[in-house]
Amino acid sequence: MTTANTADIVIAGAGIGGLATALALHAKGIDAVVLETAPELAPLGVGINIQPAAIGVLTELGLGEALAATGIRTREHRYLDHKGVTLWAEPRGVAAGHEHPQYSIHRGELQMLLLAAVRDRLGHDAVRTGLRVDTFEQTASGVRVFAHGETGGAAVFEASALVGADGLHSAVRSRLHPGRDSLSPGGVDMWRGVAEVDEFLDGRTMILANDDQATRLIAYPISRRHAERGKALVNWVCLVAAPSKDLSDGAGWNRPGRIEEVLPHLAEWDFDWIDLHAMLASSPRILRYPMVDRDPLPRWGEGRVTLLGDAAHLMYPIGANGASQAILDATALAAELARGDDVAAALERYEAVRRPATTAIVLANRNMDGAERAIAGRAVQDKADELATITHRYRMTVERRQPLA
């Protein structure tokens, strides 16, 4: 059975980008419906960072108190060697002069926070789960979106525009750019987990450590609630150089990992302020996947259809900017559509603002990854000097592409 629906804007995907877009559009007086493939949404995933400019957007959308009650205001990035020696440190968020903080937060909890806000403001049916966007067709006055349910049935939506915020495996992107779905492997395997410990430095510091084999470990607290009861919930990721894989069939993506795969890479690591191996081993679940991105597209959308977030600009997690850029996409899209003129023209302006900015960051993430790996084996002072240069160059690239918040 097929059901017909109408909406101002249809958003494919109820991830962070899709939900932020619904909230940003609503704030401009534009209704939206979000279609999500998963039959139900749950707080899945591990930790992420949201940068100050994106926190400024979420704060303007009325989510400042909820973020403060959930995440950690990251104060410092501290770069270490594998023996715990500090090589370089830089302030973050408010400590670095931004108006808004940088938050380290559990991805799933942020998604649930956004979901609750969307359903509270737009209505429960504003997010339709168990519906996968299959295809679409543009008409003289809008776009017709075809979706199907996992348990049978189909739905058709008539809308002014379609936004593909459906992530890594975007159906909207595949339709707009057939043959442009291939992933670019970074030659790095990643293991990620979350562990509860008694304390982690001052509770607001992220560590970024590396050894002479270019193995890297990033770790940071992500939970205000844990901090309030004297604990630290720490997100960690271990990055190890590995031969690039053929990912044409998605092999090896997001599969379960084992601590026995991780610890040999860190056998010589020793920090005097925490039992690093015990922390990692206490993680109830470990994920393993290759580090990938996609080559930037020469254009995102066509007519009344566009892309947003990972569907538009999948990037390495180096630099911690993926979710933040999706949120900035959302507010830019809403601002252009709110001007009230031709929808296709509004989407072109949105792309003109966001595509060059995100392309620069995709490439900057690649460059920073290569530069960080290249310093392996150098003397401590050489590493320290180079890290200062690498982080400054990256920060300047990002901040030139967005307002200082």
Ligand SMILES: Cc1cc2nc3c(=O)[nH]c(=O)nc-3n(C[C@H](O)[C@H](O)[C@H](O)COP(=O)(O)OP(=O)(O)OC[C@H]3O[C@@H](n4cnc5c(N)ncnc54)[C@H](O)[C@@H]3O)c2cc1C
The other form holds:
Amino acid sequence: MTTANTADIVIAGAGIGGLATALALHAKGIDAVVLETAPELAPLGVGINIQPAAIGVLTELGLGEALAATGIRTREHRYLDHKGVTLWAEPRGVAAGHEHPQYSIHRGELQMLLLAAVRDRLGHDAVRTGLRVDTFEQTASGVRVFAHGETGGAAVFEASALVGADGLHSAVRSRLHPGRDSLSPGGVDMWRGVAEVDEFLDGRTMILANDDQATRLIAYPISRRHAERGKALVNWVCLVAAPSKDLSDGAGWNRPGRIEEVLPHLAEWDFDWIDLHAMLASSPRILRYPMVDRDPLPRWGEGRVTLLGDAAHLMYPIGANGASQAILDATALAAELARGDDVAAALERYEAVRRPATTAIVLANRNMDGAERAIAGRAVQDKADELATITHRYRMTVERRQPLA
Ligand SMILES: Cc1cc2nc3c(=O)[nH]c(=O)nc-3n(C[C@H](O)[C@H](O)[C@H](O)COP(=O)(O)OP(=O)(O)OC[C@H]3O[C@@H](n4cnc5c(N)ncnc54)[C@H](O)[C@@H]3O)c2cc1C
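Same protein, different state: after the form predicted on its own, show the form predicted together with the ligand.
Now the full complex is given, and it begins with the chain already shown.
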């Protein structure tokens, strides 16, 4: 059976971008319905970072206190070698002069926090789970969105716009850009996990370590609740060069990995203030993901349909910007639609603002990854100098700030 529905805006995907879009639209007086494939939303994923500009958006949306109660206000990124020697450190968030903090947070907890706000403000049925958006057709006065349920039912929505916030394997993107689905391999395998340990350093520092083989380990605490009892719930990611670049197996955020695959790459690693091997081995679940992105698109949308978040601009997690950029997309889209003129024109203006900005970040992430790997074999002082240059160049591109004196 097919059910017929109407909605102002249909959003495909209740991830970070889709839910933030529903909230941003609601704040401008525009209703939306979010269609989500998953039968139930569960707090999936491990840690992510939300950069200050995106925290500004979420704070405007009234989520500042909930974020503060959940995540960690990151104070510093500290670059180390594989023996724990500090090479370079940069302040982050408020410590770097931003008005808002950078938060390190569990992706699933952030998603649940956004979901609760959407259901509270827009009503429980504003997020319809178990409905996969398949395709759409544009009509004279709107867009018709076709979805199907896990249990066989189908649903059609008549809306004034469709936003494809359906992530890594976006159906909306495939329909808009047939033949442009291929993932671009970064030649790096990433294992990820979350482990509980005693609090380390100041409890608000992200460590980014790199050895002579360009094996990297990034680790940072993500839970305020753990910090309150002197513990750290640490998100870690181990990045290892994987020259085959074989993506025949595709990519998925929830694919399992094994500790035996990770530890041999870190055999020579030794920090005297934390037992890294024990920390990684204590992770209840390990995930494996190839570092991939997609070449930036020459355009995102068409008429009353557009893209947002990973569906529009999948990027390497290097630089910790994926979720932040999805949130910035959301507020830009809501601002343009709220002007109340032609919907297609509003979507074009949204794209004109956000596509160049996010294209620059996709490319900056590629550059930063290459630059970090290239310095692996250098002497300690060289590495330290290079890291200062690499991180400074990245911030200039991504944060669009004036060069520091
Ligand atoms: C399960 C999961 C775990 C993740 N874990 C991490 C992590 O540990 N670290 C990290 O850096 N990033 C992770 N990510 C990606 C990260 O959330 C995004 O890079 C970033 O937040 C941008 O968000 P987004 O809304 O564009 O995409 P996502 O947050 O990926 O959300 C996309 C949503 O769309 C839904 N969807 C997909 N296809 C359809 C369809 N056809 N119709 C309707 N709904 C659809 C998905 O189920 C998902 O809920 C994860 C994503 C997912 C889905």
